[in-house]
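First, one chain by itself: the form predicted alone, in structure tokens.
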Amino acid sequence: MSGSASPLLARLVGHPIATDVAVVGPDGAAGGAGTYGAIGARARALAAQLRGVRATLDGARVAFLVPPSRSYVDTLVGVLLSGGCAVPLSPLHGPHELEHLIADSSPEAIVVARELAPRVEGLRGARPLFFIDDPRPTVTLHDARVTAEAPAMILYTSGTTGKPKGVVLSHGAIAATLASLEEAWQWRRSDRLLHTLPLHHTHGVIVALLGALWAGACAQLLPFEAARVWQLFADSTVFMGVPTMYVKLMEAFEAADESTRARWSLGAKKLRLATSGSAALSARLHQAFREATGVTILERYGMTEIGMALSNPFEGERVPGSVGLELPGVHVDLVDDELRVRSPQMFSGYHGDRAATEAAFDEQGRFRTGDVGERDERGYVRLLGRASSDIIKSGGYKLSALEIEEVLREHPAIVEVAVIGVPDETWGERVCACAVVREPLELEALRVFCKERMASYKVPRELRVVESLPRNAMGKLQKKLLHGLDSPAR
């Protein structure tokens, strides 16, 4: 973009063969409509209306409501291109969630899908509506002056402790991510992303798409349902999954005929990079998916706060249960066994809130992520949980429930499971199994088949037998709903 110092807009509509394509529906047809070109013409058409609220929008925050699809991209950019701030909304959110993040956002301006307006009516107050199919203004934009450190997105973060909070995310910031992941992972303008995460997230929005956007590739966006999933690697060079979905997938590959699981598996080789995030991925889970295709999945680390901090190697070594090593630009220091992190993909604060912000940082300006993780001798990182419910205090021993929870799914009779500490007068904390299973199972089975696998304190002495576990729209386990759960003890 002429004249502008945001790093991340020049890439964005600066793209040197405007009849590539960017996006694809879930049909996979290409059509003109989702070139580069294309794109960039209706984003800047948008972002002059945009700017026919206030002539300079200079960081004044602009939410919109599309779901996943070439004019959700539409959108993002001609905000982008406007001055303006993006603020993410998601058909996923309910009416309260909505209500708070327009209250706590206070946008400017409003852009929704037609067909999703009645969710925002009654909560826009005087703030304009613009719908995303109504006819441009055919005006030439004289592109925003916006700078690298100007704020570009707000996201919100998935709220595990109390109401969410907007993350402040500069140009600058997002530019850095990208251009750090586009030298990890080595994307390549010929790659087509099969994209089926929420856009509402940063896995979804910057790591995925912008990411393909910012190398000049293609992205398909669809809804995740496993079957359509396998058929579509046969078409694609890059999947980024959380362990949920990698979970539906190996169910939908056991439950195919052996014909189907043939196709499948070939198509997916096809695959030059999987990843996986936002939650730990089983290394039993990793070894199916790798037997199943011959594709190693790739797990990394990140924060909406932080960007991509760690990540295993493209090329190199991918250890199951790791996250890997820090990204280009990145440093992780572990200070008592938490992971504090300082870098370029920094987000500038939470919005409105200047005491969260300043306690979120120690004393040496490194972010507190709240994560707790060891290194081997190489320098890999692993998580052991979040300090605040992944370590659990019992008879005098501080336990990594993800440790349990790993030797934990290995039991043939369990789905899913999480593990946490419930009070107790003897022990501290006692350690908790909450299992969704596929046969009967008693808490003396598990404890025999944990005694052979694992030191007893580890063992745990509850077991709870639940339907489901509780999890975010991005596969997030919502611990603090399981220490409520009306569920028997066995």
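Shown: the form predicted alone; wanted: the form predicted together with adenosine monophosphate (AMP):
Keep in mind that what follows is only the chain, not its partners or any molecules around it.
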């Protein structure tokens, strides 16, 4: 077999000190189970089981539905060690989404936490199901040979067309992201990451979780809850959030009494790095967090397909409202104001969709991000918006207006509908449905209808009942008129 060995696996299971702690849970207790050695051992046992399905998984997909926890890490590393391509599913996905993700990725096997098994039982067909919590036989196998080019992960992301697309990332591409961030942000083995992001998107799983493991550091995994995060800053050196998390942190801070504020401010001084990404952080929030904590948030920009591209400097000026400069190894051009990217972190393609993959690159092989921006004289990039109004970013989740519209059209009261993102203080943008109706329709009823059919973060937060939808002479929907804005870029 040709190709160099996976640099990602070399780091994930090559940690020199087996007793170093890689993962702790919400209570922060280290215990023996979360050490690099213990995770490696359980991951190897899972890999051996998976290779019982097929000796060389050779990039075949293995989907897994495991809540954010040490078991998630065991599973991810186990799938990678088996030579399989990991497809993380989320407990936040509804049945329709799980059905699409499983059908589209056509996994060879599914790994599941026992309590979540009922969610995939009816969807798995004849595929074998492995329970992550089962004790596993200790089979000794040589590690599968996995190359840098081999597919490591498929992450699903919403696009401007139809259902979410699977972004295939190779071991080498993920390693390039992690190496670039390690250098840029000076990740250290002594770091402790406070991790509250979901683990089915690149921010949570690659930038944060694998970022920590690549460096041999420790990640504490827990659900986001503002007061708890403030308390835990005192035990952490790194925090990574989406802007909505910082909004919620500042709301909690402002609501707290003076002594709590003083304690939280002091605790936050332990952070050597607090980053923001996935959506725009306002200069006002940047400043409010700095006033509360003395910590200057480092904002960076990335995308599932391209990894991380731009970042404010770790040392040097972090400019509020800017996403900074190219990360090591990355090249960004502004072509007609659109950011186009060349990078060793680049994805290998959309799973099973060659036409979409080809269309994603320009004639010079640069990825078309669809994000619009400008550079200042020092090279710092400021983002101005997106080319398509069919993409909505709510709380850092990328949502497709078209996907939500498709569901809404099934509602008996709806004649026609357009979904737009409306500026929102907390969420960045909130999902708003503009609908022509044949009978009265209330937002709450619409939300109930939607919740059965999509992840709850996609459900419209606003309903505007309109006489008709604005169309041009060709009959094409004019979404920008619904926004009341002239520029399609904003």
